[in-house]
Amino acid sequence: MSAAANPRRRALLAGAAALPWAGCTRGAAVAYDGSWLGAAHERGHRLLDASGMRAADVHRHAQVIVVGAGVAGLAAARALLHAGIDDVHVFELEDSAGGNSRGHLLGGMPCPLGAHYLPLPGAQAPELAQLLAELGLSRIEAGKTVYDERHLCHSPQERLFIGGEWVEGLLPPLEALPSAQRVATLQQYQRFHAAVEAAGRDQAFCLPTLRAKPSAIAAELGKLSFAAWLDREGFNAPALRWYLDYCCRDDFGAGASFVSAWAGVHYFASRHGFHAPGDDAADPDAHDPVLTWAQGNAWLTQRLAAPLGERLHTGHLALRVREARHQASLEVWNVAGQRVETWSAGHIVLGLPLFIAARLFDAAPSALQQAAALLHHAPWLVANLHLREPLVDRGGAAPAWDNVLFDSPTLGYVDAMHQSTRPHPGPTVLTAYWALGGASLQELRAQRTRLLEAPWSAWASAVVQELERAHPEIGTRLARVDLMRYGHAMAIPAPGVQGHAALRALIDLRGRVRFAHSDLSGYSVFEEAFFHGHRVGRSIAQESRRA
């Protein structure tokens, strides 16, 4: 049975669009306060009209800039830093580096505002190898590079919600399932893994997708749906369903239905595998390790931007770019002046998405055109609970770091204090997921529209009562739930995306504006970023020792 046909699984669907809506007749009763994070939509929205605004005030000069200060510009930047290129200015609309990688402090306690953890780097990753070494995360031993433990997900890593318990691990164990269920369940693990195994063969899928190698399996799976493929090869168990269209969400904020046969592949063949119950790594305890911190990612980004100093300018709005044959000049709204001011430099970085980016020019590159129609962004709501006490231990498995809720339209959340070493348990900070990408287009339109217009007393109920299902006790214990939303959180990989001729023509095109952003790869993750980053700052450093 799909996941489209799946009446439980609609019925969830439509529970997320009616819940933030039902949330806005209780606001009275709820007992914790709290507010929107980051700045406001409007202000990017400000980007679409911009005719209003005086001409420039300031006229300045650099080397390079790069406008956007995510984990693809910040990147770009360092890359340019390391080779001596000391002219660099990086432009952000937001108040503050980090992108989808940013942190935020609540009752003192720090907890993240996205991505909240980075897997260990393969063998097709050295740029960010050279990165995590260059912070002390790792040194090398005997030839082997080892990792700081401290920084390494601290054990229980996950646990899922199922059944009315806690139980080790996110994939469906077979006993939480109804009996008659079990023994076609675990043949379709079993079948799923040697088709994870077979499809990952000869470096078909890796991070970065640039240098994995050409596959015939990897193209027929950019053709079509994940969820029309798994139908087409019978994986059709309730369980390994959901699992699949879980993990679809969390890497690319939309369900299987939405995207590529390849994306659903790609989750599991570019890094860790799927491991069916039997295989010893299916082990609770053998996990894969990950890189995590309170603040997830943001203790990346933090230090990523901390050498840019006043080099780094946030709070301010990409107008214009205008590309000439010697150089090209960029037109920004400084918020804090209220003042339209024109840079210029011998290179731009636009490490924006892509939909972003064709509206900054008076005429779009073709490809930049063809490539910003093909995207897809799903929005996002991160909500960030601060406890005043520990939530009841109700047996089952302990307390983990991933907190899983099976059935779910929610990603669950992660435990800001889980890496800390006190003793006893005390208050914490709860960061909850909610991917709202959806099933299809216009489901996704839907949702984007609620996220922006509902109140914030309407999604941090609804967060608060799903979470309820496993803790009924987390509302009388909350003090502040502060909620980021991202309207355009990260590209959706979709059938027909890998691979496109328009984002390959970006990623060649040599001029004075460059492309730099996880776009180019067709979806978000930390690792594709900061290798588009990497390669445009390196590519435009080279050029500059040649001239």
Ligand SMILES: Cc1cc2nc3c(=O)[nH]c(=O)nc-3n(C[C@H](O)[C@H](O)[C@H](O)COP(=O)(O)OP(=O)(O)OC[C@H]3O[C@@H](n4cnc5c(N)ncnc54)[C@H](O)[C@@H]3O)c2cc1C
The other form holds:
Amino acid sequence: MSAAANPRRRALLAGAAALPWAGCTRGAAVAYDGSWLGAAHERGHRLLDASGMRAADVHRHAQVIVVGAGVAGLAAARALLHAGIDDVHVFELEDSAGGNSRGHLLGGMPCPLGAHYLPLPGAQAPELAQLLAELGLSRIEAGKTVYDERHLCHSPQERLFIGGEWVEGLLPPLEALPSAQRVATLQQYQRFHAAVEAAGRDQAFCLPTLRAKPSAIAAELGKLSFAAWLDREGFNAPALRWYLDYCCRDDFGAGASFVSAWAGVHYFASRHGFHAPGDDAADPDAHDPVLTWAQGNAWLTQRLAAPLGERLHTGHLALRVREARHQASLEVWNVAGQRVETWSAGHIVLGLPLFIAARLFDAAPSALQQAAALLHHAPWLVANLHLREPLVDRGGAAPAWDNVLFDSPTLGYVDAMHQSTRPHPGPTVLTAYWALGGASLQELRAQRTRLLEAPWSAWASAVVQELERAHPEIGTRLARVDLMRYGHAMAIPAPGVQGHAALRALIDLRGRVRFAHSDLSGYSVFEEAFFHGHRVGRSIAQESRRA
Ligand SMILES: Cc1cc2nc3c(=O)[nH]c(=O)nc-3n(C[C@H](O)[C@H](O)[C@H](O)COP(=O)(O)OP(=O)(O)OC[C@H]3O[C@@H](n4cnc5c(N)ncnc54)[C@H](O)[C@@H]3O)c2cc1C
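Could I have the structure of this protein in the form predicted in complex with this ligand, to go alongside the form predicted on its own above?
Zooming out: every chain and molecule, the one shown earlier first.
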């Protein structure tokens, strides 16, 4: 039985079945409830074994079918509805829409199950800017776009636990480093800033990536790992290397040895920038603000899904896609009804990771087979920790939205109540993130096995143990830990992935079956997923008008 089916199981923090790689917990023996969330991975794995499924006894037709209600699938459906195509049906394996951008309710408080923020869109993402305006997040004042303060991350945005105290921002400050490292580290911070600026000139890096201007530097960076490039360029200061590796794990799910130098530079050049101490924008509160909500980007996906009403079919696992000259067809497993349904449509949009899309075909197109073999997906763990009372504030930088621990295998936590306007701290939910892609394919596979095999209580215990470094009392305040695991969360932009011909071919396909997923960009952020969904939805609508 899955833990989700038995949510009242309790974990003894000190005595929990600790993960083999974790040491003993330091806290007092206290108990908390918890469970895994989301459809058990067994549901998705049924794709591999369809035995026992009853034959199709429901046959229906739609003008367009979208498979997968992640950001990309929902964006495709939105573009179709906007163009006046109402006969759109969306099928989703999970019991709610949103994919990696879903939310949760814990202790009555909304919190994220995955993605939690969106940077403000740049000039190359007008479709996204349009969505944000439509959702009331921005308005035009005196010719300028102004974002609603309530949805911009409140200050303080970030802090780092290093050397036993909290400091502002995430880049390790020189004062926190051994004095012998300070001069060299500052020089490397400044040199890295200059390298990012140089690489990012002339829109060589932007979101969506498809709109970046071709550049020799970007092409070169795409061929080697970020760690290899940093070594080659003499960026070896431990504090800088820790920070860059953290950024890669945070955005791409794997470390600097796994992702390409293109990805490492893109992280900064396309949106965040890199600010060395002394630079005008180095003040953490002067950074470009981000949009965030208590439930993370589920705030956005819930609004994208709402207009679909009964045209959104959750708890439906796509099994088989067939493409013919005049239409396409889909077989789906209706989980609640325990039956296979067959749908036909003028077009089918696959808003799915490409390796899953490939399994839906009797004979997948060769570009799809190549792309599926090219991409490796990082596993992720997201732990929502419900605290009965706030943590002790021990001075140093004030509690922030994003709270990161130096040298931790986790990515730290965000506080779901940070955006609330209540005057006094009280119960809250901390959402801790753990990217498990590691430094190599071998490490990735081992971590995925652990993620799928170890019980929720062992992972909860490992997360709590990490956070105890900064908050020794955390175990005594915990009411419950709900965990979400993603075996194949996001494509890792490894060397050779960016701009690969197979991905380009899938983007350009013009058949009855189209592809729309962040995998097409070789890495996963809201901007890329939304771009691909919108692009495909709009192209189908345009072709339907011409026909
Ligand atoms: C833990 C985590 C944190 C993240 N944080 C951020 C962040 O803060 N900001 C950001 O911009 N991005 C973040 N991301 C990246 C996130 O993946 C993207 O923002 C975006 O949600 C990807 O959307 P997508 O539609 O491309 O893919 P997905 O979310 O993968 O959507 C695919 C959908 O298809 C469904 N599906 C799969 N197989 C089937 C099937 N056979 N039948 C039917 N349905 C199926 C899935 O259940 C899913 O809903 C994060 C990702 C993770 C995992």
